[in-house]
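Here you get one chain, nothing else, as structure tokens; it is the form predicted alone.
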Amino acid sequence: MSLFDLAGKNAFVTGASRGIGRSIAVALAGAGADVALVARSERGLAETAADITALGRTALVIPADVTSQPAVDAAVAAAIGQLGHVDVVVNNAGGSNFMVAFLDLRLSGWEKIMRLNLDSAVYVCHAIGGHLLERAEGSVINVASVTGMTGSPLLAPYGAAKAGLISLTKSLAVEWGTTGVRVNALCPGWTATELNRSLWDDPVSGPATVATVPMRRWARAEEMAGPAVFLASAASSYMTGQVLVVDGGQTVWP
């Protein structure tokens, strides 16, 4: 179990106020890390922080809009300034609140989804990359999606953003590979969160959505926590530029 020990490590997690981000942040704390929590919802961040402090770890609450580069720069500076250093970066902020045919898509909607799911991770990596490289260690985990690996009808902007995030992951893994900084992507399948409750909670659309998933169910947000701890820890010390898919078998069944 020492392979998964994060004692003495500090993490920076975006989208930490709910869902997968909250589960990952709490799991990192459970493995021994102190965590800087970043999201727009101060209330959600406070709830995540309470879970972390209950584990005896430090939780630094940083309300910020990660679609704003100045806000991300300030959040990264605050995390480094108050924690001393950052070892683990989790770019989890993301999501899509609409499904629409491409020709019915408003381009303003495309830009909004790109900013949240791709640009936010670019801002974080650009702001914190120099710190990681200077320390010659660290693990960056970009939370992408299986929609970035396949065609995504009705979710074209979300799928394109996540595909871009996977590509960014691989590019940075190559650029930073000799420095000791690792960059990997975590790709969840259909995961039940508050953001998509209207879909998974529906007695018809819920089961229909996962009909082609071999495990025939939606993932729980906490099922992404273990893979994230693995990617953050020494257990994955020779792993970079990889896409860790956690989808109940969705992408292996045509």
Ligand SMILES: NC(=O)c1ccc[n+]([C@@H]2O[C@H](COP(=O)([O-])OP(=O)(O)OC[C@H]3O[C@@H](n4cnc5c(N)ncnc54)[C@H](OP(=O)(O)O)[C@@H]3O)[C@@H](O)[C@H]2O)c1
Given for the second form:
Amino acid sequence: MSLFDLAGKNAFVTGASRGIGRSIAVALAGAGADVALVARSERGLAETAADITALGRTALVIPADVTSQPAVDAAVAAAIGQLGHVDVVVNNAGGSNFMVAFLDLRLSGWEKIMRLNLDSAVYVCHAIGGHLLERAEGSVINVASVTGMTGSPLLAPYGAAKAGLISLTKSLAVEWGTTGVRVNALCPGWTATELNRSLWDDPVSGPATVATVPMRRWARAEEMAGPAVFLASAASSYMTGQVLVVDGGQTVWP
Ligand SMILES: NC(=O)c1ccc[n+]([C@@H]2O[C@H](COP(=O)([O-])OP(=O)(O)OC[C@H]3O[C@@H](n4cnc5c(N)ncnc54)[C@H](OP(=O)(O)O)[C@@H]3O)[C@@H](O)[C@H]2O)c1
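Compare with the form predicted alone: the form predicted together with the named molecule:
In what comes next, the whole complex appears, and the chain from above leads the way.
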């Protein structure tokens, strides 16, 4: 267990009000970390915070919109100010609320998805990178998607943003390689959350969606938590710039 121990560590998790972000935040607390929770929904954040305090850890609720750089700057300052320091950063806020053929895509839609899935992580890394480097330790986990590893018909902005996030991960890993700060990406496959309820909740489209997944089922959000704790902890101390794919085998099935 000590390999995965996060006692004395503080984490900053975006998109922590539900879904994968909540599962990761609670799992980090379960491994011993105190956690700053960032998202827009104060109610969702309060629910996540309750799960964390039940584990005997501190949860700091920071309502913020990660698509606003000033809001991200303020959130990072609040986390460092109130927790003292931050060791683990999880850029998890993201998603796409539409699917559209490329020629029907409005530029405003492209910009919105890029801001949420890529620019937000840039804002966070920019705001917190100096702090991590100064302390010469840290683990940044960018929650990308298998969508960023393949072509993504009808989801071009989302796929491009996640591909960009994977590239950002690799660039920062190289730039920060000797600093003690590691940067990795976690790529979930189909995971049943609010993001895609309309798919998995449907008796036809639910199984059809995972028909090309060797494990033939949707992931649960909690199944992203173990890989995140692994990337956050000393268990992955020689890993940086990597893409950890958690997809039930989807990307290896031709
Ligand atoms: N579910 C999947 O199949 C899947 C697959 C691959 C990758 N992913 C990725 O995994 C991550 C989590 O997705 P999920 O499935 O857990 O989705 P979800 O249930 O919709 O949760 C998304 C989280 O992001 C937060 N968020 C959204 N917009 C935000 C904003 N502007 N500012 C701050 N927080 C914001 C939401 O909180 P508020 O609404 O309270 O702000 C929520 O906490 C995303 O990056 C997604 O792209 C998901």
